[in-house]
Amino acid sequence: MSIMSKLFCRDDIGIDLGAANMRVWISGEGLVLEEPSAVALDITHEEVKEQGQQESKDSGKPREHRVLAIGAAAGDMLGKTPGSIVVIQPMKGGVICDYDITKKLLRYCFSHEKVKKARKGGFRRPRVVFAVPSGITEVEKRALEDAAQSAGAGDVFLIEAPMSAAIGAGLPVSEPEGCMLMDIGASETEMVVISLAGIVHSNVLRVGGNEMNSAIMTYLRDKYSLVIGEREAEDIKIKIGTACRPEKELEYEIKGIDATEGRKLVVKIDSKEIREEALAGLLGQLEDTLRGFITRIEPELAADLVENGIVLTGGGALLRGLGKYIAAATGLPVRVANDPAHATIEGCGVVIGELEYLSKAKRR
């Protein structure tokens, strides 16, 4: 590629800005960045937002806390910060809950060394595809578009995250037949039925990987007086978490602090108690919501689901035996996507290939 071509060509970028992790996809390169969606702030230090201004706190100018770390570095601080430092995850269910912090997160995405190295363009702002929840409002859409353009994006395109996940999982979304997807993320589970490139039915349950971690932490504190952090709970979920009984129950040893006596405590647990006591309530909610959702589907689409079944995506789909559990609850065939945690960003990568068409349609 010549120097002039490199300077004036345009990059296309896909971003999955989730509650737990942010992922960046660049056309021709694939997935180039995957880090926690986290920002660490020094709350004892404030700066005037407009650069170069030195007004005092009483001047009425908007002020913000100093950023200490973003992404992986901020993620390493979770659960370990003193009172003067707070770690924020500004996206909840794919929706901005802190506009200014989200802009910093997006600037970090665009300026990250891995992203800059993978980009081919020079002066032109990149076109960006964002995966967003299916129930996002127009106000939330505009907030995300504004944050992205303030952070350095050019044209911004939004695709519903379940549709992107379905595309990434290889479902025939444009065909005149129903296919169902459950996307189990960090903060919520989205259930959708797709036909003719559109979402016909959708429902959101505020249960995801984070709630499972919290349930494990609560169970261990209540039964064993054992205090653990969210990272340890995540490890327990990954290593011995199950949705249905495995051939052999798994065991795990935890070292922590006794909540009542303040001394070291070592506890051995197994997958049965995590499944039947810690996670049973959340799995029950998931089952009840799913069965209620299926009863509202039209007979023609329901008949397609008998053949096509349900596809599971999202990091939560990696819970052992979840597909088997859902199949038993619904009587439908269930499969987990080949790479469920990356299905959404892979779908963004496919959509990037259609941006010329989408750009013309947007201008019209």
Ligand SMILES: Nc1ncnc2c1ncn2[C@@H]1O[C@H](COP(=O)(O)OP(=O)(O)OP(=O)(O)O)[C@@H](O)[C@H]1O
Contents of the next structure:
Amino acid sequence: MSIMSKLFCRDDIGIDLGAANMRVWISGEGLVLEEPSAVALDITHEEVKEQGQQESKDSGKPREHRVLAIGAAAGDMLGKTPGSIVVIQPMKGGVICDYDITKKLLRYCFSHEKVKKARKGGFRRPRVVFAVPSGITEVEKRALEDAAQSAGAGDVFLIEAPMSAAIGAGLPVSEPEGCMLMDIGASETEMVVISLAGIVHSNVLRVGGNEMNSAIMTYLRDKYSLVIGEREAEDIKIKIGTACRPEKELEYEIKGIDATEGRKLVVKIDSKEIREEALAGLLGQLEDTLRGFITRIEPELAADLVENGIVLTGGGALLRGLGKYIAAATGLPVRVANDPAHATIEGCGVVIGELEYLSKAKRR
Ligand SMILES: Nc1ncnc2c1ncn2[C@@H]1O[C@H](COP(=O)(O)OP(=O)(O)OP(=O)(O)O)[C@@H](O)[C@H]1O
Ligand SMILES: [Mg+2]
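Provide the structure of the form predicted together with the named molecule, given the form predicted on its own shown above.
Below is the whole assembly, all chains and molecules, this chain first.
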């Protein structure tokens, strides 16, 4: 690439910073990075804040806990840390709980080898399309934009994550007809009705994959006095979690520790009890919220939904039989997106690739 073309070359980057996973898309390349959105801190050591971070007025040398790991390496530490280490996941329930940590994650994304390699190496700061939870405030949007710019972004465009997921799932979002999407992420479930490239109705339920894991942990502790970690609960959910009765119930053997006797305990569980005992309450909550949401939709749009149905995205949509469950609950046609966990970042990819969509993303 010549110096001149390098000067004018411009990379566009899409970022989906979720409660559990962060994903980075580079124009012309596709998905280049996917790691847990986590930062591990050593809380026994403080050091002077990195350059470029805002300095507090009352102290000349602001200090912060030492960063031990970011991304995949921090995710590996989840649930295994001694008291001196905390692993922070700064996006929770559609809210950015910690801006300094978010900045670190963004900087990590920008400086990651895979991202640098995928970028064409233009000298200009990349434009960034950021998928954000639909409920965030103007102040939070501004803070996120600042965080992205201090991490190396040029112009920042924000797009509501469910809109991005709908685009990624191939919904006809620009048409004058209602389409409905439900994104089941790690910390929340967002349901939206979209028409003419805008979100007409939205609702957020603070229930997602994390709560399903907690429900499995609570059930096993209460029923078998068996204590397991979040990873094991996640494994159980992925291997035998169901929302509807499968053709053949699935089984799982858990080796853990008896909470009262402190002895090794081996328990065989099956998908029926996980569905009917552990997850039933959360699935019921999801169903009730969804039905309440649908009742608030105007008749014209509701008529479209009867035709078009509901599309499910987010990693939680991978729970076996969830589409069937939602279809039975609502009587509407339901489709799980082809690659539900990646719909949001794929939508960012479409947006950065299409000026038509870019103009619809909110320019900050
Ligand atoms: N096969 C599966 N069955 C059930 N749940 C799954 C499966 N695979 C992944 N998940 C769940 O999907 C969730 C992650 O989904 P996703 O990556 O869409 O979340 P996120 O975007 O990080 O979170 P949020 O959208 O809430 O900010 C996790 O809770 C994970 O346990
Ligand atoms: Mg998400």
